[in-house]
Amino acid sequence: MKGGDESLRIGIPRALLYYYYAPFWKPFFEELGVEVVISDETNKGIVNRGVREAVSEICVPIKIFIGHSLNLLRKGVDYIFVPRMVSISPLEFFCPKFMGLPDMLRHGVNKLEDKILTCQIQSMDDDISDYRLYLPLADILGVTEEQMKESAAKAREEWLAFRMYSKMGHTIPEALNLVENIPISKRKEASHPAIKIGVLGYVYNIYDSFVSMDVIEKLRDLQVSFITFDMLEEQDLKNEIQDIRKPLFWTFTNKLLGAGYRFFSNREVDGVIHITAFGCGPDSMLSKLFEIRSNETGVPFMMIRVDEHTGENHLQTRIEAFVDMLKRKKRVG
């Protein structure tokens, strides 16, 4: 369907929830006849521009998101899509920075005042394909309600396929490629890896290879298999924390908590690594809960905090030492 303004160009920053919802947002806008522009892969220039424009107190992922938005501005887009992410689960919410992100960019970053295209996302589950959420964009896009309904239905199919690939054990970059019929490169891990690690962290920390310094590939180089929260069923994650007295307030933090508790309790992994970005408020609590559960279960745990200054050699050394320890522990056990 091509019902919108053919010349309109909308940018989607390759940051934050791009790594979870781009398979819906991109085809949704494209079905409406809009040209979608994705920002470049994260690089030092994008990070530096984000750091310069952002307030110093904000967390690293938000600084990087601002850098990606400025990257899109350079590409000459008409608008930058920055949804106000409120909730995707009853009685749970996104981190306040996600809720205030459109305002933060509109009023805090030069030249973005009239470039932000936003709507409020609030649903009962992970599926945010209800076209009514996006109706406030109809006039700007020049499309009808029926066109939005049809586009959302088609885009939903791609997002569901993306989630299916993730739950089959593919990383999010692999799942993104599979949805677009792009062949994925042959994996490096051995057919019978010696150890398996649970890798915990928000999708924008783990799967942004610049932020995580490609921790996934480093583990593969060490012949280590791994599992992440996005490879698990949503209901399984909820089941893991249903008995705790007070779940956390933030949806994706609870997803990580559920995955972590499963890894520690079921002993399906030999160790757990938590990758967190400097300045993340929810993670300051999450890491402590993982430390407590590690002490209770005896499953080794390592927290890696990254920021815009983290050195790759330092990270490589820590991961190698952790993997060596797990291998020695397994041999002794």
Contents of the next structure:
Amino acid sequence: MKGGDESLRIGIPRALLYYYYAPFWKPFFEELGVEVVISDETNKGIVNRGVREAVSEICVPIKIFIGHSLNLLRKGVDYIFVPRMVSISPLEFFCPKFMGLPDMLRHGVNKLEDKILTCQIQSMDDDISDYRLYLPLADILGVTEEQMKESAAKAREEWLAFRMYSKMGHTIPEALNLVENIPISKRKEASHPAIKIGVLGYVYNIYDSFVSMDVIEKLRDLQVSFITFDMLEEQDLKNEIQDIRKPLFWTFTNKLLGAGYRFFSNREVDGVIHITAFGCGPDSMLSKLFEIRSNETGVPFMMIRVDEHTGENHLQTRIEAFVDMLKRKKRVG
Amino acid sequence: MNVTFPYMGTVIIYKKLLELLGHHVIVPPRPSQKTLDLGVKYSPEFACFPFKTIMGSYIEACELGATTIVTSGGHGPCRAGFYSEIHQRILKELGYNVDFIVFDSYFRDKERFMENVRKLKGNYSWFHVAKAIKFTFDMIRELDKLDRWIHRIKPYEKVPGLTKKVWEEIQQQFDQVTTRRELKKARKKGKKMIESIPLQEIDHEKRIRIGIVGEIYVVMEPSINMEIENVLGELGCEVERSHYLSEWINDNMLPRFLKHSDEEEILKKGEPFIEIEIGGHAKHTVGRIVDFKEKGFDGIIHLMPFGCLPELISQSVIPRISKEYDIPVLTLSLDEQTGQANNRTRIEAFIDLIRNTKLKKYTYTA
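Would you mind generating the form predicted in complex with the partner chain now that we have the form predicted on its own?
So here's everything in the complex, that chain up top.
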């Protein structure tokens, strides 16, 4: 359905929750007749621009997000879509940096002041397709409430399909392609992977191949199969941490905690790797919880911290060593 | 039980309250290098600075025989609300057998809240508990008043260091207080002591007033913020903080109809820059900057722990506020690596800048 301002170009940064919600946001805007521009894949230039504009202590993913926003500015978009992510679960929130992201871009980054298109996302579960959340954008987009409602319903279908592909065991880049009918390249996975690893980390760290230096591909090259939190059912993740007196405040951190506790307790994996970005506050707590749980269960655990100038060789070496150790352990045990 | 608590600000208050409830209180030592060393050693590397300091402080208190730790929880989404959970697990791993009584928001878990109160209350009547709480609250209010006064006159003292000494004596006096009558006496005596400090006369135009804003722990705890109020006082500045314990209690613990607070107004002032509450004191911080400016302050020092989630958002928007409101702001990020000399130099340069600007204004109009 078309109806919006045909000439309007809205940019979505290929960063942070792009890796979870792009399959909703992109079709939603497109259905409304708006041209959607996605920023380039993360590269050195994008990272450097982000680093230059951000306050120095902030975490790498936010720096990268700023870089992507500036990339969109160069592409001449009219607006950059930066929703204020507040909560997608009762009593849980997003990290404060997500909640203040539109403020930070508007007041803290040069030239972005009038470019930020924002609305507040607050829902009861992962599904953020309630059109009413996006109503504040209606005037700017030049669309009616009815149009929004219909577009949101259609976009929701795509998002659900995307989540289904993830739960079938596809990585997020694969799921993103599948939902857009782009064929995914044949996997080089071995038919009998020797070991399986639980890979824990936020979608924007693991699946941004610049940030994680393609850790997933590296594991595949080593004949290792893996599982990540986004491949599990939301409810299963919740069940894992049900007994904790006080779960963490941050939704996605809780998802990782749930996935991690499951990996540690039911032995479906041989080892667990936690990939965290430099300066991540929630992860400083999370990793400690994993460490303690690893000591209790004896399931090997490794934390890898990536930042804007991590050397790839060091990562390769650490992963190889960890995998070797797991393989040796399995043969002996 | 041997009860202890996290060390922050005017600690005699927590001590007093727990004592009035009949507990044997172990006051943790004032955070020192040893505290930090311990805290850093046993905390996650990227935990925030207050977490590490409190971690070290708990270990020291446990070594002194503490068996119960009373602390607050908080409902997030900043990390401080989760401190107690991780502290507990780490202490357990280290082999300390210590109970935690964590006060989360009453509304998050009413039952648990009341259970905690009962644990602390022991056999005392509710009336006694209410009285004890009211008493300590009044006490901290009096102390905070004197605290503000002290840092207003400190820059003008004729005898260097006298105000600091007086403030320490006042705190000791209050520490002895157990009845209302004694509280009144201590207050009077405190007032008199302050009034008797000889001061220099300084032209109103030449006075420099600095507001300190930021994350509550580093703003309130002098042992980890390089005693910034004193440093500024010695540099000739009047100082006011954005956090006082009495205000915190007022804003966070009292029911709405009992509040006489300007908190809402302050948050409103921060709204153009940070639209919603994002946890911690981010919105409060930016609101306070505007508020201090409107009250005629000359400059702001913004303190935050290294990597503090909410304060990084404040830090990002501060340059804009500083420009729009024409008020200089210096952000200092503190952690265990903080070089005192480095920060001191930055503070001195900052104050010089303010003084020069002010002087220029003054001489032009004269």
